[in-house]
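In structure tokens, one chain follows: the form predicted on its own.
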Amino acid sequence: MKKLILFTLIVAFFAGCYYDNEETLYPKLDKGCDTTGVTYSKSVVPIFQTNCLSCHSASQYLGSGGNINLDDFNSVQQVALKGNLFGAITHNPKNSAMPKNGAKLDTCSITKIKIWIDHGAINN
């Protein structure tokens, strides 16, 4: 019996490891990238445009955008206050993954994101 208790806290043990590279863990920003000033107008709105938009836009959310909107800000706001916006960009499992069959954003994209949004996600 005490073996089996023994095998037993073992194998927890080494389940519980995770054998993930530093940079996937701890993910570095480019040098590039500034993320100081950052609004909604002038650092969200151009990855939108960039990134989304070809399926997210007015015209385009019906169809192909999963009827959310980011090309209004109240729509944007309130999928990201409800974390949506951030579990998509970043590929939650509990998210559709976007950009739709595509890679993620840049590290850089995603952290002025997630800066917005730690920020209450304001229209400015």
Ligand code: HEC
Second form
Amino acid sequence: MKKLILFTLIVAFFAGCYYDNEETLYPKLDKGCDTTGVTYSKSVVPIFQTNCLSCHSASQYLGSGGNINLDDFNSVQQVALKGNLFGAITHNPKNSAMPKNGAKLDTCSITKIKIWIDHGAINN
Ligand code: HEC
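Since we've got the form predicted on its own here, give me the form predicted in complex with ligand HEC too.
Once more the chain from above appears, this time first in line as the rest of the complex follows.
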């Protein structure tokens, strides 16, 4: 019995400290999704331009974007670090589902935004 407990502890210990790498954390659900070198400017901004700025641009956000300016890095970073950005695009019931009144973003776009947030939501 003692041996079994010891064995279980050893297994749990080693299983607990495997190294997280991007490939295992973000399996390529979408085979064509290139998640290498994700950055704010190269990966996140184009998604916003296509799907979000019609309401959240610098000139629109006060009227139609719920006061959230996704055209300004600092305000993007704020909603990203609060968790509301990821919640909104994954349709978490705690958040307003985004894009508002539109189809959910594709998995690849959501994955890229998640990688960017997980790496600190920095202006890169
Ligand atoms: C049709 C207009 C429209 C589009 C397109 C849109 N939004 Fe919004 N967004 C809003 C409005 C309005 C609100 C304020 C909350 C509400 O009314 O649901 C909001 C709120 C938010 C919030 C705050 C959510 C919360 O729970 O606090 C985030 C984050 C957000 N939008 C991100 C996005 C992102 C990212 C996109 C693109 C993928 C997007 N929005 C597209 C109109 C829009």
